[in-house]
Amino acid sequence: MSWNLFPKRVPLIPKDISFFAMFAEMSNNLIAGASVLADLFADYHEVSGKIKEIRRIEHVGDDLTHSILTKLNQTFITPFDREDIHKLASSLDDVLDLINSAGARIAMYKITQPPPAAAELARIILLQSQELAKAVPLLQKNGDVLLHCMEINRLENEADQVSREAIGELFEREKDPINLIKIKELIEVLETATDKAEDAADVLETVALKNA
């Protein structure tokens, strides 16, 4: 009979995988307020009731983040730093909070012709929260995290490009003053919401280097 003097070590405490499933189960969410976003923009009907869907979801999205941070607090070992935990719940959260913020300032300032810009941005917003969901599971299969957060670094630059143009013309072509800071302050929200999923996306291509 042969002995084994050095068995395998066997870690006391095994890492508590179960947040790979409560970041897809955010980010999920985070594609169904975008997707009432777009298609709120791209069909300017029934209004009132999409903004309410929307702030239904974040409120969803609040949930979720208090739970992944709840747990963060209760867990021995995380399958990543937690600081980067941390952090990438609070960017997917600030994604749909500026979603939310976005439907809330057209119900506040009474909006009734959002400019083309704004369906523009809400589609690049949805198409952002796309990849985030598809690089998210991705982290615990060591997966290509980094080619989904170079789309979502692409897309935050075309959004940019959107955002200067449509305030550019709208300094051209509005004269009422009232009414331009309203749309100006529209396309921003929608514009740094874009920025966040690009935080979001940073702190996915982090963990995903350093665990290379």
The other form holds:
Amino acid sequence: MSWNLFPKRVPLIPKDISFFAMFAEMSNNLIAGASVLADLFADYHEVSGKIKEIRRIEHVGDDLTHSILTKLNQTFITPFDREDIHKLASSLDDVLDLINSAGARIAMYKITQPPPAAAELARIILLQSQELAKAVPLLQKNGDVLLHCMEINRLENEADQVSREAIGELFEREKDPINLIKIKELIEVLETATDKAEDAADVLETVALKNA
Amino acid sequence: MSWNLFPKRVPLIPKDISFFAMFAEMSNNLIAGASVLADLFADYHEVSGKIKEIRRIEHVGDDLTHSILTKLNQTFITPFDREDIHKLASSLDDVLDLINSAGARIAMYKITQPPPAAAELARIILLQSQELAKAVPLLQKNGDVLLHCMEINRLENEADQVSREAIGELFEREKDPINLIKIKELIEVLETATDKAEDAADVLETVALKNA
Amino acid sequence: MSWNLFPKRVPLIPKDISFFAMFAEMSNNLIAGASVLADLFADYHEVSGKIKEIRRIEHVGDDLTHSILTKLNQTFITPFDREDIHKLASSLDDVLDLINSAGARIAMYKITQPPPAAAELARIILLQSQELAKAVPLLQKNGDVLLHCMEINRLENEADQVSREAIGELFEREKDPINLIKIKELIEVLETATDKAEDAADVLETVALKNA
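For comparison with the form predicted on its own, provide the form predicted in complex with another copy of the chain.
First the chain shown before, then all remaining chains and molecules of the complex.
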């Protein structure tokens, strides 16, 4: 007779499942922010109202991030590696910070005519946010996280291409250096948001591979 | 009869306490640098002497950081998590680096008239440094670290506000693009120093919560 | 009679040695990229061909980085700390990314006359890459890694000096703000590459000290 002391699928210590719920909330909040940003550039009206809405959503994001990190510091057993929880929360927070940063630049620089690339980049950020929101719950179900990560990376490459072309063209066309500085920075902030979304995808990939 | 093999408060292996002394020295050195910076912008005379003094203090900071990291790599039992020691040393080092970076910008760009926001931001950096120096020893006494962290975060928000307004106003007022580039960068460097002070506070909060 | 259950030099679990081979490949690929960059600025002809070659090398580097990180996530016993493997791969990748970024700036900004400092900085990046490639295999042989790390840090200080002087001089000389923006950014990207090489050296130093 043999004893199976550790039957599969019956964990000895129940893992705290609600980190997943918190990350789901974070990624949905990110989609909310990215949607307003995409709408802002697609339809450049009621600009200050949309910027305020982004700021509000970013504050919600700050609170969610803080809750996850506080919970992390008070939890002994975590559903995946502590450092990965920390990195995932931070990178999701960074994407939303940069979305808000783009909004703040518009107000600070009184940008009345954003470049077409801004709308393209905001659309890419929204697509990445949607992919992130799809990938997060798959971590729990051992679903195919990697497919979504690959798409997020592909989108980041696309954003890179869009922003390089837009900045190259800006230097060709814009003769007013002060305006050039403003538009260049707006494009760079948006492009950096897509980098941070890729960072979040890298963490998801790491977690998926570790548990494969 | 029952044996208490692990009586509380009598650690089996004495923890190396002197990391606290080193962090105290680091945060006092940071106050020294932040004080010269605040004095520089409050009284814009003997500028190059003050910049040199900041550079000297920054070199001391580099040595202190290097000592902590070397000790960390050679120490088996640490008073709090290794990665938190690493992050705390790095972020305190970053604040002082950026203080020095602001000084270097003044020399490199031959800035003769710093904007009023520079004095405000330097004052905020000094206040944050003082809060950090108060919080560090509380780690050891289980004191109320979080209160100081909250104040440091509040100061970072204030710095954010100050720098956004100052940069917005700069774009309104300054018609010379080269001068605009110089002043904008000085403000951004100072604002980034307040971000790094917040990073240091976040590590302190993490350590305090883990040991709560 | 006494048993030596753990004879030295006969590890119970064989450590996966091929991480070293992968890091050797990464640092050789970095030298390849840095060589083309140094050649580009030393002899400013066939510029677009050289930029394309840098981009090709950077893609190879991306694949190598991805292989190391994938292997890391699938390996239980690593030859040195997981987080150090991650940081080393990331920082080596960052240096090559920035080399490619410098090439991309030249194309994007249509820079026809790079400043003399670009050649100097590219030469420093190449020297740092060569030192990194020498230090990596020494990790395995307990060789003197620290000497190479010190040289990499010295080179970073030199690059700092070169770039500050070059930017200071640029602000003196260049009256066209748009051209100033382009050249300033090129110098900054190159200087940041030397910072990332220093980050890689810091990881090597950490690993060497931990195993001392």
